[in-house]
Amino acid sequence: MKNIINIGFIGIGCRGQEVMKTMLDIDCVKVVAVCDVYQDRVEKGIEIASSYGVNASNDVKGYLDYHEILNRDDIDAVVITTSWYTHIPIAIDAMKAGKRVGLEVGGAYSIQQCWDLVKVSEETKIPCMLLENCCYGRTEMAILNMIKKDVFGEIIHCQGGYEHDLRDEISCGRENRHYRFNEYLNRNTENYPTHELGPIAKYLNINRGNRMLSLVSMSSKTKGLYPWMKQHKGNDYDALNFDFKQGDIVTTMIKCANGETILLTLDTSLPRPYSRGGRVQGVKGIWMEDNNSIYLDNISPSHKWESFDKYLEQYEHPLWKKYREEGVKSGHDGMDYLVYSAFAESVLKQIDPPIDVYDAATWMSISCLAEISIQQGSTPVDIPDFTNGKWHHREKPCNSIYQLDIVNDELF
């Protein structure tokens, strides 16, 4: 078995550069090719891949057309960190070219492209992994461990949010060549669902014994960007006259086959501290992220919240125990390194990734489905079963320390 994998990077904006640096800290990763539509970003990618990490390369090639990366026989996998609307089309082309795919997060633009992603992966037998880093957050993995150990009992309801003040990133999108400006100008939807939905889907065994059936999405009015632009860009800033479509708050309620409900919140254009708004509620207790609190029936003081801190220590996921002993790496408090390590392992060992193409299609589909629901006056919309019925009887997941569908303490 080879001990080095050659990666091609497609998309070298700010996020792409961060992802590349973190991946280059992984022992088995070597970046041999980079691509972006902007030449200066290509040059930056070459600089990073040539000088950073344990496997810096002396022969990194740069391209403006990603097809040139896909045509290379020496590349084992590609990582796609481009604008949201190009994610799935590039992933499909990559799988057709025989390249394993690591796909950065975002929402889909049509149900058809989600089906196409699944179909091409099934036909080519090439895996596609959604690089949802929040599935590997320390707290999220501790909650996963607690759920698998039945601490909360049968789960009834989960909540999560992408609650992040991005007014500067959105408003300055044109000068910084960031796609969010046009997204907020032209779409109104739950545009970034997977940060909150990814961990929840693993809590609820979505696509492995459970699935999401339908959703209803509702959008608030659009007011949050204008005061920020007026204050920071001045009264003459042309975008003050633009009709941004994206609502300031979008809430999406999802019903699952096994009876659970999920509430997602998008909140990115109003002033607020960052939060992923996590909440898990079962018949034995409840956890809430925003006040770092937990209440367990017959364990916690009667009707009083406890700090989650001692439970985080008690139920630390074994992967995070190992990780903290070895030294937590960079990237969103360390979770980036774990999700990219999971992807690298799947490529190196030629095994199924822990977040597979069915997860990718299901989670990303929420964006286009929420858009439809909002356009239709917040009517219910069915969520397709991208497994085509396999969720009832999926094959056993790969035995890996990065596995998210089970917690196997014996591997550590």
Second form
Protein chains: 2
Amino acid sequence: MKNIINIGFIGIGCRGQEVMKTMLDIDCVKVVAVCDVYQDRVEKGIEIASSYGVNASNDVKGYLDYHEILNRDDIDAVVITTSWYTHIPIAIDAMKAGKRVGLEVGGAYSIQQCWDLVKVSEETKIPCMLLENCCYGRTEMAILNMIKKDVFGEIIHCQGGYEHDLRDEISCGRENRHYRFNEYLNRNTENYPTHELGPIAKYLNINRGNRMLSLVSMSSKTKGLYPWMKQHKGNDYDALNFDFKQGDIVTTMIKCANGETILLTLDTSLPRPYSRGGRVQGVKGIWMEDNNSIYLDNISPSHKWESFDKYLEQYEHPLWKKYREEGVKSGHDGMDYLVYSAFAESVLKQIDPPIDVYDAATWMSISCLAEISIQQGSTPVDIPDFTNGKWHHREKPCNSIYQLDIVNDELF
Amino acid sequence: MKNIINIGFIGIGCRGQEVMKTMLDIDCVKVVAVCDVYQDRVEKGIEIASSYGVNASNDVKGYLDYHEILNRDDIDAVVITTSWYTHIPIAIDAMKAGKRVGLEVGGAYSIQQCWDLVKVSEETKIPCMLLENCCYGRTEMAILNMIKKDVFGEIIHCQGGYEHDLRDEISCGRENRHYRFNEYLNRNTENYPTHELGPIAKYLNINRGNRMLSLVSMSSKTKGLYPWMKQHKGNDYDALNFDFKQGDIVTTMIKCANGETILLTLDTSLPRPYSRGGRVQGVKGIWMEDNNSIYLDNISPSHKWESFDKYLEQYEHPLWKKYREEGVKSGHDGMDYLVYSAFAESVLKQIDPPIDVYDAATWMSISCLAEISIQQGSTPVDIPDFTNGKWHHREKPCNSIYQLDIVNDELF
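Now show me the form predicted in complex with another copy of the chain, since the one above was the form predicted alone.
Then the entire complex follows, led off by the chain already shown.
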């Protein structure tokens, strides 16, 4: 069995560079090829790949066309960290070329492309893993552990959000060659659902005994960017006259086959501290991220919140327990390293990844479905069953130590 | 000008008794008649009315039929604190009999009855005030003050909830003659929207320059009551076999004419500490009730929450400033006394109440509209314009010191 995997990196923008550095921290990872449409980023990628990690090497090749990476037969997998709208097309090309895919998060633009992603993976038998780092957050994994151990009882309702003041990133997107400027200019939807929906989907066994049936989305007006641009770019800034389509707050309600509801909030163009707005409610208790609190029936003092801190200790996910003992790495409080380790493990051992192509298609589809719901005046929209019924009786999850569908303490 | 108002009280259950006691604390209030369908409650009402307040008297009359109160010509106004589904019919009868109405909160059951309420008030010229105490909460009024002083800038999104663990009250409704048992058994909707929607409607100038256009509601499954009943009433409790229709979590999204969105959460049959889940977001900042926090652009430390406490001091509503100097009364941290004072003032001075019949109809209509949306699979449902266009250009609010549509510091 080999102990090194050769990775090709596609998309070397700001996030791509970060991802590559963190991934190069993993013992088995070697980046042998990097690609971007901009030459300076290609060079930056070569520089990073040849100076980070135990497998840093001087024969990293750079490309302006990702097809050249796909044509190489020494590459085991590609990591796609490009602009949102190129994620799925590149992933499809990669699988067709026999390369395993690690896909940075984002939303989809049509249901058809989600089906295509699934179909190509099924036909080629090449897995595609969505690199949803928040599934591996310390708190999210503790909550997962608590849910699987029935601490909250039957789960009724979950909430989450991507609540991140990105007014600078969006407004300065052109000069920084960042896709968010055009996304916010042209589209109005839940454009970034997976950071909160990923963990929730695993809490609720989506695609393994449960599924999301339908959603409704509503958008507020679009006002948040303008005062920011005025203050930071001046009264003459051209984009002050642009008609940005993305509503400041987009709220999405999802109904699941087993009767649970999910609430998502996109809140990225108004001033606020960062939050993923997590909330889980079962018949035995509730957890809320925003006040770091929990209430458990018959355990917490009557009608009073308790700090979540002691429960985080008590219900630390075994993976995180081990990880903390060994030393938490950088990258969004350590969760990035875990999700890339999960991907690397699946490539190295040739096993199914813990976040598979059905998860990727289902979670990403929320963006195009929310867009439809909003433009139709908040009508309910069906969420396709990308498993085509396999969710009723899927085989048990792979034995990855990074698995998210069950919590197997014995693996550690 | 008279300085005493004669009130008839209709509905002397648990809440009715509380309301009466608080109201009798107001100098001008005299309760001369009480009514309930149960004789023991009538007697309790007589006992309270003859022993509380400066106008306690020994000639309080008791009735089993509220029409007898409406027939008396010495009565200036009635307060209706009956079961939810009798609120509007009694209010209509009262206005037809020339009695001003103070209506305890609850939701409506049909759009038609909301129109009837408005029409009768318009035809008789008798005002009907919804006694929404939460509009007078100390925090809510400080937020109102901040919004009217433009601290949050243009408002984009508001949230609120009625998040109150009522499993005991619902489950024991039969033995306590409480309507919630039957409501939860028969109906699935946002059954109690006004505690959070009332303040939000005033923040957003609903019915005075703005209006709510449409809503969508979604309900979770119904599971929360059963474990509670099992634990507290035993395995043989008959209601364990009842099919309660009310979902544990009902989420409602509302779109306003001026582009704002409102999110409501009903969460009353799962374990949790109490919250009204307030949140206000404008282009300049955000306030959140659940972590008692605020973030103001260019004022708060970058990307960090501040405690709301100092802003509560700084932006204390002038009414609350005065109230605190004079001594805050009992009843939900003092807000009850204020809403009843607003009602008493409107009756005494024969002026329009700060929460009028259009507000009552609009806010209460959410319950029947959410019911329709849920049973139709979360379709969007129109919210009628109960002002029939008057919201475009309504005259400025009355000069009540309890007014909620503007903050007039000069009144104090």
